[in-house]
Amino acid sequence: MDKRRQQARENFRKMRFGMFVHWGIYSLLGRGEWVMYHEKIPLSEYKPLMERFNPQLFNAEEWVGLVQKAGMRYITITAKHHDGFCMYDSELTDYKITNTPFKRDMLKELADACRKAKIALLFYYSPLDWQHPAYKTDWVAYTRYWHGQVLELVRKYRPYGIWLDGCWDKPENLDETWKLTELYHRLRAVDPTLLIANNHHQKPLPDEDIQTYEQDLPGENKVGFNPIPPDDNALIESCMTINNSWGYNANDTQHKAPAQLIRILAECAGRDANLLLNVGPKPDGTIQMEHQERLIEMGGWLRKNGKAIYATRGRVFNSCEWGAATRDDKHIYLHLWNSPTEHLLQLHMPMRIKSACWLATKAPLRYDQVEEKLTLHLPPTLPDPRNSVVALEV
């Protein structure tokens, strides 16, 4: 593997927390990104949405500012979803944002803002396309089209990575059908450091860097999208929503509590995975306030406890009924939200512990270690009910 790509992979692993953005003309209907498919809206009615799309309140620097406040290190945004509409100025189609009343190239503005703030930017792209006539009639022509668009995105905007979603529509002979290895080699000829993810729900191909889990923790398959266990050679990422929707859904008010989101982030890191947490901007270009408030609270927690998330590794213990665990070269971090019986946490610890303290305040914590048995004496009430982190110096 190219050393530059290896370094990009390691940097991505250290980021641990990113923002997923599902945004397109479907936001005008406020019923999610699959609205065209689920409601069987004909193209003759759906495509004219572009004539109304004019998100005058979109501000790339404000989005990036929210990412920074949340403690996120990267953004993955929909350049094209399954409806086929392009959120950038593609030279290969007229069905794009620069042909709307908005006229501006949103992806370019976001790419510039990310570059200025040193936030990594990845592009989601759907090979599945509900509107392109060649998708059902001329596979060779369609393959040339979608390969051309992905190459165009990399050449034009120089993203940190490409995140594909939709190859599950034709799962048989995955690589041969979609010509994935061929595309990956062409992409790496343009940018050897480019990271590639493909949410095809199968074992990662050799040229894919990121294995992603949808609405689930790595290694679990509660939602039925993730039958393949984590691959030892892949970067692992879980993509999840704040409510139950990816694209803007005005009626979805089932927003996860900040404490739940903080714990999900810790559980992902504890499984050696990144969390890609989704927002679905409104048609005016703003991110709904319920999501902003939760992201800002997560950022506040990270400012005190980020050492237990960023640049850490997971898989410290086989199970953590009390929470989660991460580690770096000098510390083991215990993320606690389920207080154990009698407030005593007992762990098998073959390494000698030099000290124990609450990470957020540096206040010391009483502990006993006899041979390989470590006992932590916890207070009756954890200092942060959302997630209290103990730093063990080893």
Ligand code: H79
Given for the second form:
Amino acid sequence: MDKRRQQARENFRKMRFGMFVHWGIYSLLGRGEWVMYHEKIPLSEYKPLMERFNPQLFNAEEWVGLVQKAGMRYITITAKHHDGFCMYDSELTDYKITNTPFKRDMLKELADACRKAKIALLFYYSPLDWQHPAYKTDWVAYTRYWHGQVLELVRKYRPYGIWLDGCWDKPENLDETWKLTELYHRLRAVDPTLLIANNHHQKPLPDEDIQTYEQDLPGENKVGFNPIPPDDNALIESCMTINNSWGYNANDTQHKAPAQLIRILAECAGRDANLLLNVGPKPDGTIQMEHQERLIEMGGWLRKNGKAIYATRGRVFNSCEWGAATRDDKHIYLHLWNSPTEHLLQLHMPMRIKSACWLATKAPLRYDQVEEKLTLHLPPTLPDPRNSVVALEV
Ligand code: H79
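Cool, the form predicted alone is there; where's the form predicted in complex with the named molecule?
Below is the entire complex, every chain and molecule, led by the chain shown above.
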């Protein structure tokens, strides 16, 4: 593999936490990004939504500021979702953001703000398209269209990576049907460092860097569309929603508690995976307060405990009923939220432990180690009920 691509992969793994953004003209209706499909809205009614798209409060630097406050290191944003509307100034269609009353190229503004703040930017792009006439009638022409758009995105905006979704619409002979390997090679000819994710829920192709899990922890399949176990040659990323919606949904108030979100992040890192946590901005260009508050709380936790997340590796123990575990060269980090019986945590530990302390406060922790059996003496209540991290020096 190209050395520069290898380096981009390692840097991406170290980031561990990113913001997924689902934003499009569907946001105007406030019923999620599948609204056109689920409510069988004809194109003649759906397309005119673009005439109402005018997010006067959109400010790329404010979004990036929130990302930084949340302790996130990258953004993956919808350049085009299944509805086919382009959130950037594509030369291959008129169905795009620069032809709305807003007129501005949102993706360009975000790319500039990210570059300034050293936040990586990836583009979500859906090859599945509910509006392009050729999608149903002329596969050769449609392939030329969508390959052209992804190449255009890479040439024009220089993203860190491309995140494809919707190939599951035609799952047979995936590579041959969508001409994926051919596209990937053309993309890498433009940018050898480009990372590629494809949310097709099949075994990753050799030219794909990131294997995705959707609404599931890495390696789990509770929702039924993540059947493939983690691939040894791929980076792993789970994408999840804060409530139950990707695109803005005004009626979805089932927001996950901050503690649950913090634990999900730790569980992803514990499984050697990144977490891509979603927001669906409102039609005015702002991110709903319930989501901002939760992200800022995660950032507060990360400021004290980030050493146990960023640039760590997972898969330390076979199972952790008490929480999750990560490691770096000199430490094992125990992420605790389920207190063990008698407040004694017993671990099989072949390495000699030199010290044990709470990561957030550096306060020492009582422990004893007899050969390969390590016992930690925990207090009756854990110092941080959301997730208390113990740093073991090895
Ligand atoms: O962008 C977000 C979702 O819109 C997208 N992926 C995330 C990141 C996504 N699209 N579809 N799915 C996730 C799940 C697929 C559900 C389907 Fe179906 C089952 C598609 C076809 C069968 C539900 C039932 C929708 C149509 C029929």
